[in-house]
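Consider the single chain below, provided in structure tokens and representing the form predicted alone.
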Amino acid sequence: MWWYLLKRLGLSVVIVLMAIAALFVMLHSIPGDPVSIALGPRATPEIQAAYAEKMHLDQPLAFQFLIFVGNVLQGDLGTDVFSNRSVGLTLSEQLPYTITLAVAALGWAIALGIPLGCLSAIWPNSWIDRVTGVLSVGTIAVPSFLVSIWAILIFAISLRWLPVLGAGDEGDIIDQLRHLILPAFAVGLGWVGYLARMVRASMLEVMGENYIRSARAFGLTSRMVVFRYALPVAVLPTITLIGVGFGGLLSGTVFAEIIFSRPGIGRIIYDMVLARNFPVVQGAVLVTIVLYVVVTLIADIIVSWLDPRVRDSL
């Protein structure tokens, strides 16, 4: 266990460099000069100059990337070229709304998903079969930013249910709920329908195995064989959906956070890279893809030790 544990530790370092060196390459690729933009037409060419030397953009790119490499190492994000903030501090601020919608986006979608994945491989071919499979696809089929605007239209506009925009009032438990709902619906319908035909799958295929024969042939009821030994084994290619699902999540909240005007990560991602603002950029997509790799890490830890056979794969 031991052993795995650092072979999957080291493999996500090299994850993270390796998106680190991605990551650098294509912000320094957008067209348009990032010292004009950000600066406005009208700044003197000794502001520019101070400016570029500031952000180290009169240096070679090579040595720019070394620069943001060890100052990631030191913990140092950077600092906001705009207000003179700390990239950290400010992430740190706009983080708990961004995982707060993804985890609700997740939850939700894992609590019917899973159950309905079950209902189909239980009963398959049946009505209860055909109705999900035709959810699941059309719930994989829409767009998140498609469901956010008729989500929009039909439950704050025309029903008037909940709120639209921003995360709620500070300090107000229910009415941050009430604005995270339509987000957070919006988010999750898509992984709805991927957990519930990968639960199915997976449950069919276990449903087939010896153990399961044998547990039925000893006189074991129905709920116990599918509650107690096959739902166990079939939910833990589900954990690792889970797991890359929510980095996927992290990505598909860039639009409902816009969308809804809400605070968060992916908000801070679009608008900086309008403003060429590099530190922040690089700042929040830095720890998007650490807590990205940090959630699938932990996924496979945990099916390694639910499935010793996992370890013994890498």
Given for the second form:
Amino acid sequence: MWWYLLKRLGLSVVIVLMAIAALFVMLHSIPGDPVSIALGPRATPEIQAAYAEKMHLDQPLAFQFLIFVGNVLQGDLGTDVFSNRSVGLTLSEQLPYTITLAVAALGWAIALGIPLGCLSAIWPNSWIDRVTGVLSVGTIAVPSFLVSIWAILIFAISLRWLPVLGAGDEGDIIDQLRHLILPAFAVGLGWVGYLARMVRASMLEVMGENYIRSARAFGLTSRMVVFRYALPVAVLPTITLIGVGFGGLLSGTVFAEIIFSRPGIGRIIYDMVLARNFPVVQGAVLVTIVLYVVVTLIADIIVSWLDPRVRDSL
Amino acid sequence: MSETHSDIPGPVPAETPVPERGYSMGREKLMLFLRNAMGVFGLILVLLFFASAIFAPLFATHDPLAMDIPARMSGPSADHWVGTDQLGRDTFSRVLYGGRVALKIAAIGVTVALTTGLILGMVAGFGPRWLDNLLLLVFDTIRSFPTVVLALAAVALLGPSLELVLTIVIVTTIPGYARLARTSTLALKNTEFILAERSLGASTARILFVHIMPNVIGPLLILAAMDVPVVVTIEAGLSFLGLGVQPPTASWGTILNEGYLIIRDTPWMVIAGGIPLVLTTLGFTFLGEALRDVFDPKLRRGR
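Moving on from the form predicted alone, please list the structure of the form predicted in complex with the partner chain.
Up next: the whole complex, starting with the chain shown before.
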């Protein structure tokens, strides 16, 4: 177990380092003057000169890379070129909004998707199985940004049930929750389908195993067999799926934040791309990647803790 | 799915829907596919997508760029079937032409990604251990970039363009094909027919392309059918954000974007721009799943 943890952790670190290297290479492979690219066309010559010296642009490339990695490891993501604020500070203000949205979206998808998949595996070819089957393909087929737009059209403009823009008033929990409903619905909808299908498939497989037959032969109730013996095993691949799919979930939150004008990491990346404020974009991309890597790491650790067979696979 | 022995005369006419045993593999698979209602429905939608994109100039009722300011933001009418946008351009015609962008990205993107992924995956599976590990690491790194975030970062540096969207699509979908090809190659690597071929002195290239590739490519083609919706969605999504196809070119994403801006005036643009996206996604998903069930039931658990 410890050996697996160590190797898995090592892999995460290497992936983050590779991602940092890729960002660095991307930044340096564009033709033109790095200072004006990094700062954008609105920077004055004084800002440019200060930036060039601060970023050690007169030093060799390898040295610049080491400084870059060193700064990132110390949590220094650089400075916003326009407002002179620390990028890390800006991002730490935005991050909770993104995490709230991601957790809310995933939460309702899990709460609905897993029971649906479970029920349709227990009663295959029943009406609930058929409805779930159609529903899950349907929800997967509609891209999340389209769900967002159509949800606004239906629930906010036609029915006027829910507010559209922003994240709600500061300190007013009810208002914030009302603003969270539509984005969380849009980001999570596809996941309901994914999870239901995944749980159904792995549940069907588990229900065919010998140990389930033994459990039944011992005279355990169906409920006991399903909840104590089948479901815990069947849910394992789902945890991995959530981990791997988290990147897609983050892409979904980017769209939701932009369409619903919510604050968050995705929105800040989009706004800063349009403003060509590169240090902020770079920092935010890095934070997103680290977030993704941490979530996959946690998912893998949970799975390996529950299922010892996985530990040999790395 | 191809009919290989159609010239062999049989006791039953070819159009009889009753599946007959004793025919070639191809016919049996075809029958199995035709009995899959979802698959046939998917195939129809996919053919519709191809036809509407390729023959867009024939079906379009208006020039997609022709403006008719007096009729701007109108609803459906006899002249404009699903209304017009804020410049009075005909939305129906623009949706048809938008399909061409989607088709172009999907066709080029999936082909290039499949070919590259196939080769990289076979090399990773067949090559030395260190190369395998290195390639796996690269694939994992690429997958660790959320697509949209990667796209945003790239656009920030290089500016929006169709070529950039294509590059992003290719780079982000290669790992999927490569991993699948690698797994199949690893399984084949030490089988007896490969060992025999090797002992006869065949070159690595010959083993890879003559012997391994035909055994590996099937699942990849099915994955490709299922990847088309992903690719089309990425294009539409980026164009929606204004980071892909640039105006005045019509794309489902730009139509949705323009429609979103005037959503309080007319709902028709976001409806008309969204439906083809959903139908295309559904079509390729159903088709891919039916093909998988017919040709490679084992793949079910993979993704």
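If you superpose the two forms and keep the largest set of C-alpha atoms that fall within 1.5 Å, you have the rigid core. Because the structure is predicted, anything quoted here is derived from the model rather than measured. Residue numbers count along the first chain shown, from 1.
Once the rigid core is overlaid between the two forms, Gly266 does not reach a Cα shift of 2 Å, moving by less than that.
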